[in-house]
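Next up is one chain by itself, shown in structure tokens, the form predicted alone.
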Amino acid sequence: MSAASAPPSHGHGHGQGHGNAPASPLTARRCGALSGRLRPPGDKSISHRALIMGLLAVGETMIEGLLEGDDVLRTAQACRALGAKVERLGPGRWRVEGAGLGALATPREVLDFGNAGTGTRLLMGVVGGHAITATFDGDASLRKRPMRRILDPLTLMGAEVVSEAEGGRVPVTLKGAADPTPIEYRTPVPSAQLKSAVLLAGLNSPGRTVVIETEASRDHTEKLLAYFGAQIASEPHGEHGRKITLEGRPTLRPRPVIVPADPSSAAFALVAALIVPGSDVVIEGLMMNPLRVGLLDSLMEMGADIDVLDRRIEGGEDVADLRVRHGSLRGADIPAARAPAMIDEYPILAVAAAFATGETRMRGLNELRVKESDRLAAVADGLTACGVKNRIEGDDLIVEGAGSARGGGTVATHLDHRIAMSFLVMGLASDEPVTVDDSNMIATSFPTFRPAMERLGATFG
């Protein structure tokens, strides 16, 4: 295995710093106009899933534009442990020689996912549908995150939780089912990870697996399953929901995957261009999946100057380029129904809201309380530290935009990469510099964040 494909080693140290690394504070200062072109990293959700589909297909899957952040490298390592040959051919170019559905190997060691919640939950689904036993673990942050909602449906399908930390948290040892029972499962919360885990377990089932969502979540797993040859149908269910039906034991055929640019990573340059005076930035190859453009819809409602250019299809997903220019933003009421389409983008939306005029209310953010950190509290505390008036009412965050932000604060990131990047963006346009207490964990999703932003004209340090 090349050094480039080996994930960095992490300890399980609590406290600041990512893993065992000492904390690395970073400061952002007010900068001149941002300009140029940016291709954000490959989408994290698709990168995880492309590797997993490569594991489950028999033959060679070629992946272009894979996100090479720590989270995705952990999934690559786990796929290798489960019997795939996984190799890096060059920047973003990977080849996966699949073990094939039903033919996975029992891993010889613990599957250490670092901070990767997506990789953990999706591969729990894969393992749950195979006659193998695997132990899942991760860093201090991952060990706090709930896994019970994933394990519950897997046990209904015949998997057995051999051991778990308190409250269904990792480390978890899972013994998969040789013949997973096909089930019809109603998800208790809108979660693409939960839905995906059930579908991936159902792949090796001798029957039909059905997942019913009252609120539609991201559909990347369904799109990639269909692209690789699975028989899967998705239809509307109720007002906002979907019913997904999967036929078990398909022949999955390897397909080339071009990973589109990640909307969650693009969000930082996008909002920076909107709030830094004089900016004019083009963001290339952005995924435009309707279930992922909640931030874009919200910013448009706030009056953002964004042009959508060259719409096209790549790897089964809608893609486009965006031209983003600075302009005045106004407060808006962001409906709770949009939350599943932008759950990772609320921290950066809150920064945009600080620079808007008037009040922005973001409704229904209960899911933010169980992300990498209690993201709702962390965003509110960060805004307060930077002199932005805000309040939490129930599960709503209300930001009182003044058209500018004082800045000047040090923001506690709680090991959360999106909190770190969001407040660094704030510092590029605020009156005084903004410091985040640690920047190490930015590498989990956007390893090139600092140089990419500096090329556009951002000032850090």
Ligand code: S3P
The other form holds:
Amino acid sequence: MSAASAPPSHGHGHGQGHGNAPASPLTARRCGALSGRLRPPGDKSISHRALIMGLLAVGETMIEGLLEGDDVLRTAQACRALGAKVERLGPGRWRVEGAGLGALATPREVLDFGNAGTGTRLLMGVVGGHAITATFDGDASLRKRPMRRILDPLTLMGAEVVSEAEGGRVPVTLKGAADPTPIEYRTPVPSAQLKSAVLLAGLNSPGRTVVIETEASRDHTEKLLAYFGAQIASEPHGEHGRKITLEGRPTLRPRPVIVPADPSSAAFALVAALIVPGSDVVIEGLMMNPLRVGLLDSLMEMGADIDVLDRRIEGGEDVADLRVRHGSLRGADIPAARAPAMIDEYPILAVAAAFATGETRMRGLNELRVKESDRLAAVADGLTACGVKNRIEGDDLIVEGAGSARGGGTVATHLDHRIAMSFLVMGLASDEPVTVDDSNMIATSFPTFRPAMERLGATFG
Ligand code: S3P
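Instead of the form predicted alone shown above, give the structure for the form predicted in complex with the named molecule, please.
Following is the full complex, with the preceding chain placed first.
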């Protein structure tokens, strides 16, 4: 399938999600009780990885429930450029005919990842372990994000950075290693993207690649590699860490992948139901992977009324339905060690904290400064614009919850989908409406956010 035959609503390649479309402000207004059921879209992390596994396996990988957000469509396009045949069969149903580990094509075009850090970094790992050269680029947000953390270990493995923008930013041209050197690598920051890049480069190495992380990060790469037949072992390391050992040059066999619902997208409806009076909402099929449920743990500590129902396995992951009801929340102290398990959920937790009573302190948020925006600053500024008292102390964000929020502000989203969705949720429960300066980026991870929330009773526009 060509890029042109991607689903039309996703504006593949240009405009929407690319950071150069005209801004599209959106306002959320106080609404009545939210009710009904919501099935969040497929998990973004697993969607990227499913396509990449399909690229690296020889034969046909079938994927169900793929997130058809702009970020993932960029990865699909990059996989095509690297030699896979990637076809959309129907909503969320995709087929990948892999090029195979060690047999990737040199892309003829620049790999344009738009807003997508995950696709960029994981495929830098893949390219870094192959005798091919590729150029990675993206939108204004991606061009600000640090890539040195990925390029450094890849260089140790024998890849060469042919060119890069100042400070190790994209556009980056990377020449991969024909025979990547197996390394033992301690990740200097807790990052699943970094861990995954090293493992994916190590796949094509003739030896054993070891990654040690002092704080365990999401393990979807490890699980999918094992599922596709790689020899990979993960063991505890220190108090919160993991040591992952991968044997190079496995035969990867295509396997069907069912993508579970994304807890990071579910988070918006979950918090909306907690803060809009009278709400009673069921969120279906939420992935309960322990390395992704930090938000749930935090909200429970804050006294949230959440019932976990029908725990089951779907697509190799623990999933459950959540029944979420409005109720009072109290401030909490969120430990730094929980950050990797809820790294993308701090903006929406900050919104919940505004509606709680008492102070919420979120510790150890340094990594938030290098997400799609400087999320620490963007959240603090957005809260201030909406009349919520807050402060940053070192790497901690402190929100003074007053049980309500004034709203009434316009929030700068800085090309960041999660900032946009978080403050729209705030507007559903605040005294005055909340406007976000641009809603285009929501299409990167949750293209159906607006209609899905409207079906529950949310009011936008
Ligand atoms: C992701 C890992 C996280 C997260 C990102 C997705 C992944 O980033 O913020 O949205 O799929 O591996 P880091 O690993 O850099 O913390």
